[in-house]
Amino acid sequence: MTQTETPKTEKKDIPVNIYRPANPFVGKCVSNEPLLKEGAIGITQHVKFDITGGDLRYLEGQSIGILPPGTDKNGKPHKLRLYSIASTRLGDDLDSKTVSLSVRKLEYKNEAGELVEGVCSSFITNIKPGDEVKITGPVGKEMLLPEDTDANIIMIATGTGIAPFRAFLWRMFKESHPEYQFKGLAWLFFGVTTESAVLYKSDLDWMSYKNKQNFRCDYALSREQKTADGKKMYVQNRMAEYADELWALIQKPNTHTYICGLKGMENGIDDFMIETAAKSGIEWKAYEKEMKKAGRWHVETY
């Protein structure tokens, strides 16, 4: 089969805005803990929200929309913000009874030098268990898996775009599922600051171990590690280091790329393609296009 015949990923059943911001629905908040160990920079939480009495269900790869109290300067309620769902579809519990969220909270200067903080990702962060939440969707049919078990799944992520991806592994090497028994390659391209921001650490290192035949797992961590000539280790940097192995497996056509995390982070991975294909004769742009005609180059970047 040829990479333009490779058939899009196909699900019978996608759950789509089951819940919209004019009658979203309202869980609760089951726990909200840190995923920053001692040392990193700001605020990062895995929160995790009752979904019970409601319809609200949902598949990895996907987001959902959180609708915060109160009104803006304007006295209009706030906009949704959407966010990629880090749980699996039976959630943390096994139990299909929560979704779970990995948020960053949102901190930056103004012009003036005042500090603004996010709306959304502040009150999430901040929410407590029995909180209550309004949230829509579930959306996003870009960032689904393929329902074939034997395929291999490429993701490259940067900060909480780790999100799909923790969705992903714990589907893969976590749960128990009867019709979903993975048998492809995984391999996870994560890009933090430092180690101590690593999201998941304990869990993806477990697992690495635990599937070594099947999982691979490279971080790049951009203010402890060096590229060989002195620079910046970036995400980017990291896949460098296997250019040929991972454009072997690229051009195969079980195989399919995951991109999330911060819009930045498109033009380095971008940069590395180009040259990396070049080496082959190839035109990366237009083989790009190919791929994701062929419904295997997902890109979800915000």
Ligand code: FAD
Second form
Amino acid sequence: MTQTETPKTEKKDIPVNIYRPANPFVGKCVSNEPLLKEGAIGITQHVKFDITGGDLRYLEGQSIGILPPGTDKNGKPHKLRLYSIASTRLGDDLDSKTVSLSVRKLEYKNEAGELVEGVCSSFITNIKPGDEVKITGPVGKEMLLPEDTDANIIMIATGTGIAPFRAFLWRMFKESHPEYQFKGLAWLFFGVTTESAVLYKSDLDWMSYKNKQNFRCDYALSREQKTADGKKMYVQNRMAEYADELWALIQKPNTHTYICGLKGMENGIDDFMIETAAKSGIEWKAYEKEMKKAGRWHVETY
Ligand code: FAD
Ligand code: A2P
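Would you generate the structure of this protein in the form predicted in complex with ligand FAD, following the form predicted on its own above?
Below is the whole assembly, all chains and molecules, this chain first.
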């Protein structure tokens, strides 16, 4: 396949906007579990919603909208917020009856020094089993997995950007499907602050231990590890340690690269790619454009 040919992706039956804000699906919280270990900063939760009794269905890599209850400062109902789906299409219980999210509570100090809590992320991270939640979607065609089970899948995540990759990896290595038996290489670069903040760490470590030939997992712990030249260890710095190997892999026509999480990491990854591609005389921005056109470079940041 040449660079510009579109590889086979799951384009067949992609569910989109089954539920819209004017007529959302009303689901119920099944569980709300902490994802951070003691010592980690902030609150990040794995939240599972019951979606039985409606038509909501989704694919790995899609997002749903959540409508937080209440009104904004103008008295208007709050607008929806998008969240990447962290479960496979089967849901965490493999019965297609649930959808799960990985949600970080937004907290910051405003100019007056007061603590501000995000509207929707506070609602979700505080939700109790049995509570109702208004759901829209699903949306998103950017982060779908290719159908090709021999494809190589490079995943670059910061924080809750792991959500769609959890879905990918669960589909590849935890569930079994006659129609999807993953045989390529999955390589995850995952950046968080500290080891106690590595979301889903025991599952990720277990999967890489059990699937050594097919799954590599590299963490970048920004507040515990440093680069050789003494800088914070960010995902792009961890990637730089494997620059030649990664560059060879990225160029293969059956390799898909996915980036999800903090918008801020895009520049750092860009710089790394520009420098790495230049070593083989390739101008990265033009090459990236071609990769995007071919459906092999996928970015969802927020
Ligand atoms: P709001 O009450 O809406 O507050 C957000 C606003 O606060 C910002 O617009 C900004 O004006 C202000 N603000 C934020 N930080 C600061 C700061 N440091 N200083 C000053 N002002 C600030 N989130 C997840 O947790 N998990 C996910 O999987 C996830 N997936 C997403 C997928 C997509 C495609 C997109 C677009 C976003 C995703 N998000 C995810 C982010 C999510 O949609 C919300 O934006 C987030 O939860 C904050 O919403 P909120 O209602 O809590 O905050
Ligand atoms: P830091 O906050 O130490 O600067 P979390 O959701 O657990 O906070 O994880 C987000 C991770 O992304 C943190 O390790 C954070 O590092 C890191 N990060 C922040 N800015 C960037 C950036 N520009 N490029 C790559 N990683 C970043």
